[in-house]
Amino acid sequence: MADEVVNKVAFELVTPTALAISEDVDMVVVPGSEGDFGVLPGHTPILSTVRPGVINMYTDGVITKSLFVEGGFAEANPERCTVLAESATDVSDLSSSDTEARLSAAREAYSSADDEAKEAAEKELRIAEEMVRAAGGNSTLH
């Protein structure tokens, strides 16, 4: 049993309101701001910002859970990976119609935003685009 724990990464995903996930996994793949990165047992310590995208958790070579995050921060070390996310949604809970509606609203808000609101509108547009991508991938998870 002790060997099993050594070959796992303790993964925690924390949102402002709750501890969303706390599981031991073989690997977790995080959408870092400089690109996706995988965390395995023994990972070199790293701090990274997290861009909108999907976190995949792996056990026995299979994705066991996929979570859409809107952004945040990640810290990894040899034993653990912790993600502090603005929000987290199970990818299986994303519907194509809802995400398309969010994208449409974000495009409209971006096109009509003044200079002060442009940055926030652009951030929402990036989140909505990634959410649509994630929702389109639902069929591959089942």
The other form holds:
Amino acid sequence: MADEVVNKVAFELVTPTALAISEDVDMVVVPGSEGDFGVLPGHTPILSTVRPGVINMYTDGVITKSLFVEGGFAEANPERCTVLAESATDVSDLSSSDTEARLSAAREAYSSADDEAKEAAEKELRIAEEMVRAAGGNSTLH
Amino acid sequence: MANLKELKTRISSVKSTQKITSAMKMVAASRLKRAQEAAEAARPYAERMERMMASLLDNPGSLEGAGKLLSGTGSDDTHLIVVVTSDRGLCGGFNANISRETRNRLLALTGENKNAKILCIGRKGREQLKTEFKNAIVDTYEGIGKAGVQFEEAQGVAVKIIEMFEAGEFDVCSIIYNKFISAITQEVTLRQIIPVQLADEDDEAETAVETGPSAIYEFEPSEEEILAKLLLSNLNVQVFRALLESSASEHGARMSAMDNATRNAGEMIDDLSITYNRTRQAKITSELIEIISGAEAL
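Pass me the form predicted in complex with its partner chain as well; I've looked at the form predicted on its own already.
Below: every chain and molecule of the assembly, starting with the one above.
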């Protein structure tokens, strides 16, 4: 019985407006700011910041769900993995036209931004770029 | 005694007032439900964030590099008070309670020879405070939470607070808001958000979530960097939470205020109707007496 519990990671994805995901999975891959890391059961305790990117949830060796996050925090320990993200979107809900529009808006904002707004604009640009990449992967899949 | 026509117009005017108040009550009730749900939905995020902060601060040494958000600027000469009120009135003592608390707080601070600044969220707070503390008001946000409180709105406010903090415009920041207890009770709450108070979680039963075994964590990137980011996000969450609580409280307060108003209007209509009927009867009686005595005289 204990084996069953240990073989799964209790994965939670929380946004300020909802508990987006709360599921037991075999593995989850989180885009940490220092590189992607996979969390398997028994993972060593880690706290990491999350960069804009896609979180993949694996069960039985296949990706069951992919979610795009704009950044946040991840905490993993042997039993669970918790990701705090300010927003999370299912990758299949991303449309490439929307994300392209966001990217071009972000590019424009970045080029016209003064020093003060530069940082925020750069962040937005990175999010938009990652979003386009995520949506692109999505369209080739289908 | 008032004449019949006058009474009739009064009755109909009170009736239309009653219609308005009861409609406002319904609207407030449905908004309250939504606001309450939003407040509940935001809870897991705050809980998890507190848990992460706790794991982080459990680690020895992390407090040292924590920076000013956690440890303060070393003085407490200038206070910033974020006052959360509503944009609209007709919600009983909701805004007045906040203003009174703010006023007391400000007077206490000036009594101690400290400076105080006010950041108003909601038009009503500004209106009630501007005569006395016009120079203390730094900025006012209006229209927040019109279509339900959005996280981005809280973020906007938090960014402004951080900017002011980094520019050295204040040392301590507190937020005053109505905490939602139930649809008919709100509690004026003052919460210090900068420097972060870690011990004030006792008032929240929800923080009773297990903090987990305090294992030795690895940090990516460095501990300081995560802590700095976490503290910023925590500020967003604190503001967001205050806004959500306040919005649920506002609708609750409006609902009960309008419920009272509707009931009072009902009583008034009853009274007026009795007076109206009595007057009408008296008039008929006196007409009858006139006719009868006229007939008898013949």
